[in-house]
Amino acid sequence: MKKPIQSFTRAELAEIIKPAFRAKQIYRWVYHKYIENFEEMKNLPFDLKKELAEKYTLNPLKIIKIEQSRDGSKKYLFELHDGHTVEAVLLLMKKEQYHENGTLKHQAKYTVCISCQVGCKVGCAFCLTAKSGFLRDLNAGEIVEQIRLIKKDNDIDANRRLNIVYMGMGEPLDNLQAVAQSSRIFSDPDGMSISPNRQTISTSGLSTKIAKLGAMELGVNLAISLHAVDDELREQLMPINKAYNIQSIIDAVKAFPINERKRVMFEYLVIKDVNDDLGAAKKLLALLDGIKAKVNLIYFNPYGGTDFKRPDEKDMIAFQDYLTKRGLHCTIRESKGLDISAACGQLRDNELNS
């Protein structure tokens, strides 16, 4: 398998391709024009295009299925060079708005949830991705290409910004080097120019690697998949808690470098009759004391074969109200794509078992 050209930062390309200004040209063709082969790079000399085609690939993955929701969300299934598949999701956060005269008032706002591994080692009890186990890491180019293909498929112009969350299949900190490399590539001003402020890396709580991520000084947002407020329940939901307990995560978060305007996000997947009571809300409030935090309450999306249930709306609102009235910033994440394969890994699982 040839290495994807999307695995290189512009500075790295400038080191291996001479003259160095060609790197900027390549970046423009790849990330602004969304080309599919090196032949389309019209301002590059023939010999260089031939060399690039011999050494690198522009097509590390391809779209094999798309499901579109009534709410505008689109779920993508990608096939990799070795036949494995991964998912990504385009979330329409705000629709286009127009003035009365028909001119554009506000552009649509998007968030893309991307994968970093084929499968996952963490083994969370509520996660469908975990059911098929871990197969391999994605390289940086395979991570980057998910965004490039989604932007191309939706005619999202190169100068349009979107938000990226590493919250699809896989544990990002378990593939830290490739994730960090992809983050640098996303943020290059001559490429996609997606600021680190728009990138969120979510982790199930590998506390030692949270420290390594902080030391890289990428400037990204940090999200912690917490889902429980005591070690006993968290170990049932997330076996990784045996190696990285809640206190070790809290300590790592307190040491993580964040911009003064930012908050560390804590993802709390709410499961009916498991972690949705006010007693859990009270413990969560105490746990996050002293941390500049934001809590995202997430409805559990049921899938075939799970015993877990979606929580009642009234319990979600009560949980949120308890926290916000006591000064903890808390939102309920709007569920999207419920009419399609909404759960992480569900589209891939459906295809594998069809």
Contents of the next structure:
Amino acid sequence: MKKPIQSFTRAELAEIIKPAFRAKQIYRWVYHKYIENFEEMKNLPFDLKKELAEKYTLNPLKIIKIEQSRDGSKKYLFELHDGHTVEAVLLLMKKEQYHENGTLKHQAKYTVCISCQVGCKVGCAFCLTAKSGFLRDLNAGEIVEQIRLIKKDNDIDANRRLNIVYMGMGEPLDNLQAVAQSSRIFSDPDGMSISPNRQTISTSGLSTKIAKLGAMELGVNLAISLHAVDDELREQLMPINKAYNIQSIIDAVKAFPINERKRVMFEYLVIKDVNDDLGAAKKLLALLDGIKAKVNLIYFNPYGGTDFKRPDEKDMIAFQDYLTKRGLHCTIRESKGLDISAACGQLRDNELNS
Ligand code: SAH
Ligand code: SF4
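Now show me the form predicted in complex with ligand SAH, since the one above was the form predicted on its own.
So here's everything in the complex, that chain up top.
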């Protein structure tokens, strides 16, 4: 299949398409006008449009299903050129508000959760994406296109602020080059202009790759899917912990270049009677000592075929209280879109089994 034009940074396009100012024009058409085919690039010469159409594609993904949640979130299922499918979710973090006279008080706040692989190699016991195994990496264009299509589908202006989290299907650090490339493309001021400090890469903790990501100096935020505070339990939940244990992750985080005003997010998926006790909270506090960290507690979201259970709200709150009272930032992730197939992997799973 042809390479998506969305796989190129503007600088790379300027290398291959002469004169170089064409790259900026192409970026405008693709990321500001959301065009669907090269013919629409009106200020480009006919021959160039023809050449581009011969060499590249503008449509690496197709939206095949959308689920709308009552809370305003939307889940997208995309089909790739080879028939595989991946998901992304548009999360409405704050609805738009108006003054009494009808003028806009503040705009809606969006976060988009995107996928970077079809399936995942890491094989976490609680994760639905892991169940279908690993099929392939996404290329940078396929990652970028998820955001472009969602913006287009929701009439979100090109220059609107938006947060991106690499928390959909797949392990970003197992597809580091394409993920890093997509991050650079997102942040281009002539493209979508999404600053790296609005982008968060979430990892199951491939320690050596955390160092590599740090060395790339992209300026992105880091989130660690920790989920357990001792190696024995973490190995059961996340087999990758045998190769990269908790201490190796902590060491990698300490060496990671973090924006002064930011904290590393530690995600802690709470599973009833598995890791929801205050003993774990106590160990977590000790583990994160000396790190500019924040903790995000996530309710385990059950699906058919799993024995794991959603934790009780009172245990979540007790866990949170324990940490915040001792000075550690801790939030509980709102379960957005619970009425749709909320946990990543669920929409795709429903489709595969229908
Ligand atoms: N592979 C990366 C990023 C994608 S997973 C990582 O693991 O960090 C994104 C998040 O979804 C992880 O924090 C994971 O714990 C969470 N998740 C997976 N299955 C879940 C479930 N059933 N309920 C709630 N969250 C889940
Ligand atoms: Fe992969 Fe993340 Fe799911 Fe683990 S939680 S299997 S790393 S996608």
